[in-house]
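A single chain comes next, written as structure tokens; it is the form predicted alone.
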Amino acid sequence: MVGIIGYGAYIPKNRIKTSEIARVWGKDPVNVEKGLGVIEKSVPSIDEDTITISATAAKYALKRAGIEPEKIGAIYIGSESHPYVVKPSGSVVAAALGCEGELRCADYEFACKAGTAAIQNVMGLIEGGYIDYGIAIGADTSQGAPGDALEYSAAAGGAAFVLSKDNKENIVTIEETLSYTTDTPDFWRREHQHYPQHGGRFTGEPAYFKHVGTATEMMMKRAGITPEDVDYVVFHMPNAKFPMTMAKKLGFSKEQIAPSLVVKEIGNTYSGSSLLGLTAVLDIAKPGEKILMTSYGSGAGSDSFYMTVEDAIERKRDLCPKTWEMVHEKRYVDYATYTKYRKKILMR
């Protein structure tokens, strides 16, 4: 069965507190933090983008996988913030990793679930016998208009995974995956627009909760499991309240979801969100434990995965920086520096 043999994460060190953003826009910082459950968010430096984040995360993933870059047969990067409209991020990352040449490569978009879609596509190529190893990445430097509700949570970061059927090297085996998709446009950005628009209160229902809930219930039915059979659950994290509410609705406990909730301290990393939650769980999971992950992408859809942790996790996880270590390695910037780094000052 296809499994993950290497994983890596990257989170920029810069942080801005939600209270600092609230101060600038005359909002009550207590209400902002309470409403979102987000204390601060990551901010990419002026020389960081989806490509640099992807390349760093992928280097860590390759180190944990223990294979040569030349063996990689595909690289797919899911993101809402590819630096180029016409030119792939994947080819640049391939060059940085040293796996140019005979390589399947493409950039994916499906809002915040593009990274999990990349995992499914790499799985298909491996199952079909076209490649032996592939890399799937979800990364973003997400956008939020000045003063908009999104600005308090739109963050930066990403995660990468090396997949294979080399079962003795599996960190986790992917037992099942499925997707649930409808035309529910709760969040969108048109061509030539720098910032996205959103449906406000409709982003909860009928968007996030319907899709994450339905996909997760479909997965539990297909896998023949109940919440009690799962050790860790990971959901897409637009804020801290949505995934916790979703977990409670489906019968999962706080203990099952808490290890993945990096959103509280780094914000919503969009395509990297659920995947960073997964890397945080992999940093502590034990062989034999079960993980259920469901992403969400506006537009709208969810990908769900049911996984079993394997023995190789014990000898691989300490080879690279861990996710919560990156969360806690930080330096704070003020709103003026934040707007400079995010190039908001230049926008009209």
Contents of the next structure:
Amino acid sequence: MVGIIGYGAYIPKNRIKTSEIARVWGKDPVNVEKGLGVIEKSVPSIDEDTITISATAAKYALKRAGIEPEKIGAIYIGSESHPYVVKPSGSVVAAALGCEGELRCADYEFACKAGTAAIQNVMGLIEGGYIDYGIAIGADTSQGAPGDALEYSAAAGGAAFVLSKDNKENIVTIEETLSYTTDTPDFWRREHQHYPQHGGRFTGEPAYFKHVGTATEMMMKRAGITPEDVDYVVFHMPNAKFPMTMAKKLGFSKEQIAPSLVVKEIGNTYSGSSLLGLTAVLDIAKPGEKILMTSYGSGAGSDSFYMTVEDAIERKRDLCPKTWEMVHEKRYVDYATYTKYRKKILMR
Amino acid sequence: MSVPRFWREIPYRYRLIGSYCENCKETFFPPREICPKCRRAGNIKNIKLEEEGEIFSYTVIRTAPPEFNTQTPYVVALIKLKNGPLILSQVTDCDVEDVEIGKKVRMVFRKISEDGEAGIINYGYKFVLAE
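Would you mind generating the form predicted together with its partner chain now that we have the form predicted alone?
Then the entire complex follows, led off by the chain already shown.
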């Protein structure tokens, strides 16, 4: 069975507080914080983008995997903020890791679920016998229009995974994966547009809850499990409210979802969101424990994964910085600095 | 910087690949084709340099070239790598007053510059404070 032999996370150090954004737009900070459950969000430095975030996370993943970069047969990066429209992020990351050459590579897009789609595609290549090792990455430096509700949560970060088959180096085995997809236009960004648009409340019931809920229920049915059989559940985190409501609706407890809820302190990292939830869980999970993760991408679809934690986790997790450590390593920027970092100011 | 020139320098800019002379045991960065010490007697090999080091000296840039003027003030430092020579690099993600000679640093992969709004994006090494 295909499993993850190495994982890595990366979260930029800069944070802006929800209250600072609310101050600029004349909103009540307590209301906004309470509504989203997000107290601050990560902001990429002026020299960070999806490529640098992916390269850093993948470097950690390779270190935990303990294999030579030349052995990597595929790199797929899922993101909605690839720095180039034409020219892959993956080839830059491959060069940064030292795995250029015989390599399958393409960039993926599916709103916030392109990273989990990348995992599924690497799994397919490994199961099909085309490659022995592959890297799947989900990373974003997402943007919300100034003053838009999205601005309080659109954040930056990413996670990378090295996958392999029947390997005693597995830190988790992926028991099952499936997807659920419909044409649901809840969030989009047209060509040449700087900021995305969204359907407001339409992003909830018919979009996030329908897809995450259906995919998770399909997975529990296929794997023959109930919420009680799972130790940790991870959902896509557009804010803290949605995944907590979803967990409750499906019968999961607060304890099962809490370890993954990095969104409260870093915001929605889009393609990195559910995957950073997963890396946070891998930092603490014990061998034999079960993880259920379901991503969500607007437009819309969900990928669900059912995983078993393996013994190798114990000797690998301390090799690289942990997710919650990165969440807590921060420096605050004010709104003016944030607009400069995110290129929201019209320059000469 | 022209695209081909940047492209030629990718191994050393992305992964800190330097040169090592097996004759005089010296390490060089940027990499050299010929050992500047041994000349013809030298035997140059590529070597991956350590990604950790310490600040040997530094300066604070307050008036920058146009492509860097959104980053001022920023630190450019001479960094003594663990197994290697002194290298020149920007120190990022820090307040300039936190930078001191002797402080430990580690390499990060960052965006160096952009050739305008439509041109190529140049990536490469920078360093961050490791303490």
